[in-house]
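What follows is a single chain, given as structure tokens, in the form predicted on its own.
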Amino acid sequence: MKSAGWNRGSVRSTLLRALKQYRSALVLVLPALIGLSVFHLWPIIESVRVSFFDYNLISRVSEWEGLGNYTFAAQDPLFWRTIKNTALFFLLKVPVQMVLALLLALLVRVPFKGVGFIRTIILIPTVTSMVVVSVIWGLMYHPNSGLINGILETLSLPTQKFLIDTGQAMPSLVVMTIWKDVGFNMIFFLAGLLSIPGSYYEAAMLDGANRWQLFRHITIPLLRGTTVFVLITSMISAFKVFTPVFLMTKGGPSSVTRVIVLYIYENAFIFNKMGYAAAISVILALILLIASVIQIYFRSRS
């Protein structure tokens, strides 16, 4: 009996002294989680009960549907077409980003003269507004009277239509948002190379290797936890992609840019379907996570 209230009271003057020791850590963690629990793990939960009722923005009367909004996305083309829509705009955007990053980094991984200035030079756009990007892109990108066009009439080259035309908006969608991202990817990437010990490359020089043999054998296998993160990272930015597609096709034409975030905010805001929205969120959520979750099995597999 002495023992086992030895034993308690042990236990209670340890986690005292650990509560004293990380009391301060506590208070100043304290504002980050009651933001995170506000701003993110509140919604989540919010979304998930909102999206078993019809519930009506205006009103705020929500009469209880179940399951009846996930059977109707299943059977919605709209809703299809819209992930349909972001898988393109993935597999058009992420491969190439990744690929231009990691030659960025490459580039600018050893020190020369002016290496400082070509890293501004891309972050540039990393920390620029999107919402200015997409204004300024947009203009651009004008049939009659945008930058583009008039270097093309300059060189003599036929005028594109971009945004207006069915089979040019998406890639130019992509273009422009390439542009805007790869420097952040770049960041990461550089940060991998930099963490490689350069004894590697010396004993793999000593043994003959030329510059490939280094990159295949020793880079790209160093570099596969970043790129697994990069890849992560990218993938979940692209299917949440909304302001560029909001500001230079609201969609069109003809629903061939209309993104899964962007029928989100359709069925939300525009056709007052908060419910729907709501599981389509979840629906998004669930996707994002199970592909997540693969990339990251099959890179602890690997």
Contents of the next structure:
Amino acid sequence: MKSAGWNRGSVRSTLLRALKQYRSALVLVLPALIGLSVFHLWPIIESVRVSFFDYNLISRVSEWEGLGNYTFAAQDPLFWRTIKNTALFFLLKVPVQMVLALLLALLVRVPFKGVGFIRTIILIPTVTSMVVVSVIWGLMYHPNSGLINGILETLSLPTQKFLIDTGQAMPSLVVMTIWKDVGFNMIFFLAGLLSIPGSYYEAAMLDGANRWQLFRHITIPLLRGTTVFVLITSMISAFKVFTPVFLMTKGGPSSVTRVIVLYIYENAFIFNKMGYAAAISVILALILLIASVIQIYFRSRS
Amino acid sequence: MESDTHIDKVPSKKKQRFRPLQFLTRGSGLMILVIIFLGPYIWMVSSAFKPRAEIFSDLDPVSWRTFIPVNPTLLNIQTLLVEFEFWRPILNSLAIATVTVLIALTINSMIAYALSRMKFAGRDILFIIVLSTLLIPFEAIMVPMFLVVQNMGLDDTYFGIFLPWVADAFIIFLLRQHFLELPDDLQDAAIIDGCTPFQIYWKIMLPNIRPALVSAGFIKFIYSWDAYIWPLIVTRDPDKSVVAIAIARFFTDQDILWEYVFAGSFLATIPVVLLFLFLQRYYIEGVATTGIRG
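Swap state to the form predicted in complex with the partner chain from the form predicted on its own:
Whole complex next, starting from this chain.
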């Protein structure tokens, strides 16, 4: 046991003080540490363990499967479909969301009359519960009596099927989740913009740079760290999508919106294939882990 | 619409002349933003106060009537609260969120204090272990988490709903950052006065990071209020339903009870939006520091 900073007194008293320090630290550390261990760390280990078994939740019987669940995943077309759908959701959503978030951040950074109000209304969807957003947008997208088709009809435009159309279901989910999440990304871009010293712009202005050049050669490069951070956190968040899909499409029509977490949920709690659900969870965890490691790498470099 | 706004403005002495065209484009651009972000809420609130038939008839065609109830009625909300007993999930969610926030702030600030202000062997390793729980999100461990909670006999209990969420590495990270920023003198003076580590934490350090506690508490409240998958997995008893579950029940493939979806969503949105209007500054600060998101 080593303790730093106690050079007075005998070895005995040093040890005693170290013990005392440990005791008070332990009391402060323990409650949260137990919580994290039991409900976060243990499930991670448990997830790997269960993925090697065929576990029946109802009969509570488990049989050793080895890598069976993983080889099954490799050959399961529906699993690959969910990976593809999730990646598509990410690709359709995140780039558009980031561009919009940057534009909104640039908008609300400049003071003007009502800027606080605009910022507030962009952020309100981020604090609104996902279930509320899903059901309200579900009604907006409703093919017969939804708000959006009502507007289209009033304008004499053709009505759309939205969530029940194989081609439109995924884009509809994407639009809704961008509406909800764009404010999150805006916060980071706003913080990034505010950290750029104004003197950079002034110097460039003196050199005769125009507004586009300022944006292109000062703002964009200096926002690189922020952009990587927003990209990775948005990717992780896109790979975790569940609630809107579960409530609005149940993965349909014909599986075009069946995403990974929905497939985990279905396998675990509907098909009663806990082991397989755990194996897919481990695969998802690995994907997200790689994303996080990339982000930490970029962060430590800058 | 952002044509003149996405350019970096530099403080300039030039006097801005009034340009009507710019004023108009900018004004209509902002108007579109307001409609996009507030439209769904206005439709939700107004429909919550309309009889079912009017919700549909006001969509054909869409007009100002769609967004303003001409004959507002409290019947939807009344039926929802009394006959569907929606007060129960509201109370459940409020109680769960309050307890979660209080316990979370207590235990996470304790460990955050130890990790930032106390010296003991293994401290840095402990912090890395804490942070490592952030790498694997809930969605990737919800299945084993359910098995763990079930093995503890906590499934279908209130404890099962909130206990897994009280220890939170995001909050630990946020509060640790703020503890680190406090001046050393504060602690040194307390040590000289003979305070124990716990007294220093409770009486001196904690009051000094109050803004961070508000940020963390508010974000935790939102997350608890928002929770859907976990309560869905862990509870069966309808009496223990949280708000999110109760609303989803009115919105199924077979049947959509439009008026109650609107009324329930309206009631469920009031607390978070009200809190947000007061605590917006703390929310932005907390989100920007931790990168925490939904």
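We call the rigid core the largest set of C-alpha positions that still match within 1.5 Å between the two forms. Positions refer to the first chain, counted from 1. Model, not experiment: these values are computed from the prediction.
Peer 1: Does superposing the core leave residue 270 with a CA shift of 2 Å or more between the two forms?
Peer 2: Not so; residue 270 is displaced by less than 2 Å.
Peer 1: Is the shift of residue 33 between the two forms large enough to count as movement, that is, does its C-alpha move by 2 Å or more after the core is superposed?
Peer 2: After core superposition, the displacement of the residue 33 C-alpha between the two forms reaches the 2 Å mark, so yes.
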